[in-house]
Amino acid sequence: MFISLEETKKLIAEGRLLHIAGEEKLMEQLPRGNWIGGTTPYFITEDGGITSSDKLYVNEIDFAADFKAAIYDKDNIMNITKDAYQNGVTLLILPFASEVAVDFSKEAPNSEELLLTPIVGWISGFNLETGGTAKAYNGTMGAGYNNKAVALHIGLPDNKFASIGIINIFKYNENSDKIEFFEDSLSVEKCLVNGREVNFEEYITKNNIDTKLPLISDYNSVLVNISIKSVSKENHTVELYAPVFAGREYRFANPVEDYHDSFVKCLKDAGSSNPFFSCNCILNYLYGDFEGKPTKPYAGPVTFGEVAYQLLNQTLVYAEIIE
């Protein structure tokens, strides 16, 4: 739902359990309740993308058998898994460029209890325009972090169960460079390419690498895109959004024709579902100019980095509950 504050505020006093996401001077206005949330001033609604700064994107979740709210920093992240229910389902909301962001960016691809564990959420961000902070937010404590995770384990009935999904247009060709780094980082130098080092930053510039494309990691039949931030020639060095994990191999993604053509044509492959919860990156908003476009039925917040089990980048994330 997209729906004013007022609205938004209506539903909290009713007691509805719900996930909030929105621009900061309107979180900040919300009562206590029982209701997690993040910020940002982007949306996909049912109408297509949109920036709004007096309307929240609210998911009211009428399935929980039980529920409760738990804050986590980078001490404690990879505990998540001990709170979730055994049959249930996570919603995790981390500021960007939190250290406890940064910490479950780096542990969670190496948890085998998290990968066993559904979870899914966002990284909440601010106008990329205007500047802002991050801030994850604990309603049933009325309190906002710029610096902690806030995360909604859901217990689910025994006759239901939590999927869990990701949309990702993104492919490699088997036949191009082998990329391999020399640590976990989310600031490259030195890297191999087909086992020779080379500087990262010049291998990009000197290929005309298109920097819209993310490098692509296959994680056990499951494509991890690592998106590009930032290309310092100066410094010859290169940001990312996600970290790049030494002994793994990466690749460059293909080009796409058409980005917002192609999302939507994986959109229709990947078949009807009823998501409780979605969220796609800020990345494939603005390189897909998704303003105005819908991407039915997924509808949510546009995040600064998406999580299913770990963190991902250039993706849509969802959930649905199946009885």
Second form
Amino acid sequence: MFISLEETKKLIAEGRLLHIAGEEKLMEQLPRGNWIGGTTPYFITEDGGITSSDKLYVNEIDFAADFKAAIYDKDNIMNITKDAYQNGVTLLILPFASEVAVDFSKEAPNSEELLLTPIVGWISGFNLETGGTAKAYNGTMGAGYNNKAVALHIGLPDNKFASIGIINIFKYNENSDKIEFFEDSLSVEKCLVNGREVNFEEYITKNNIDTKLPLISDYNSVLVNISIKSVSKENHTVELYAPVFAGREYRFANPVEDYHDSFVKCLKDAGSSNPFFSCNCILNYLYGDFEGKPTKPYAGPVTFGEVAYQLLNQTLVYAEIIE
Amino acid sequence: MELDSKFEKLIKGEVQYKSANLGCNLLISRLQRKYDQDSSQEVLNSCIQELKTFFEKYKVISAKDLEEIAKL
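Right, the form predicted alone is done, so what does the form predicted in complex with the partner chain look like?
Let us now look at the entire complex, which starts with that chain.
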């Protein structure tokens, strides 16, 4: 629900268990209570995309058998699985560009424990026009952090289970160039293109590749995007929003003619869903011009990265409870 | 034991299985990559054990996956 500060305060005062997203000036005014949250001024509400500094997006967690909030830094973020409930789901918020977010992005895909614990969440951000600080909040302590992640571990009744899903509008052509990287990294110089070593920046420039399109890797039919953050012709480097991994094959996504139409088609293909949480990427919001356009039944914060077990880019992530 | 041999083929990439469960697909992909980087029996055994642990934990919602994998 997309509601005012006063309405949000009322829900907190009633002792509801909440996930809250909003601009920093609003988040800072929230009282202590049973909630975690993060900063963003961008949302896709039930009525469509909107940039707002007046309202917050609030999800009520009304199915929890138990819960606990926890904070993590770069040294203990991978302990998140140890703190999770045996049958539960964890909501995780990491501040954009924080060390803990970088560490999680690199370590999560290699963790042996991670896939045994449903973890869903997002990278908090700020208004790109006015600037600001990305923060994650632990409402149970009344504290906000720009360098720590906040998690809400939710215990579920025995007859309920969490299911995490993603919606990715991008596809790739099997015949397009196969790109491989030498190490797990957020910054790339060299790579292999169809087995031949090249400078990645020079490859992108020479081939006039649209860097709004992500790199895609196939994880057993799950297409995982890596978005391009910047290309430096001066340093011959390419910065990424999520790390690439050695030993994986990547290809650039096919161009998308109409972002919103593609999303609508993917939403139809995904079938019915009753998510208690969802978020969508800021790059989809901006490149797809989502202002005023809904993505029902998915509504929530627009984010600087999405978490579905691991960090994703340019993807809609959701979680639902099944019986 | 029958499932162990199916898990082994899956990890080695000799058979394909695509689940409707995101976590299951990510796990299969990670284990295939892990085995690809070190194709020793020890790593294979640990990968099989990881799959067993995953399906044991989610046995209530993984029945269909196990049924389909058994047919591979």
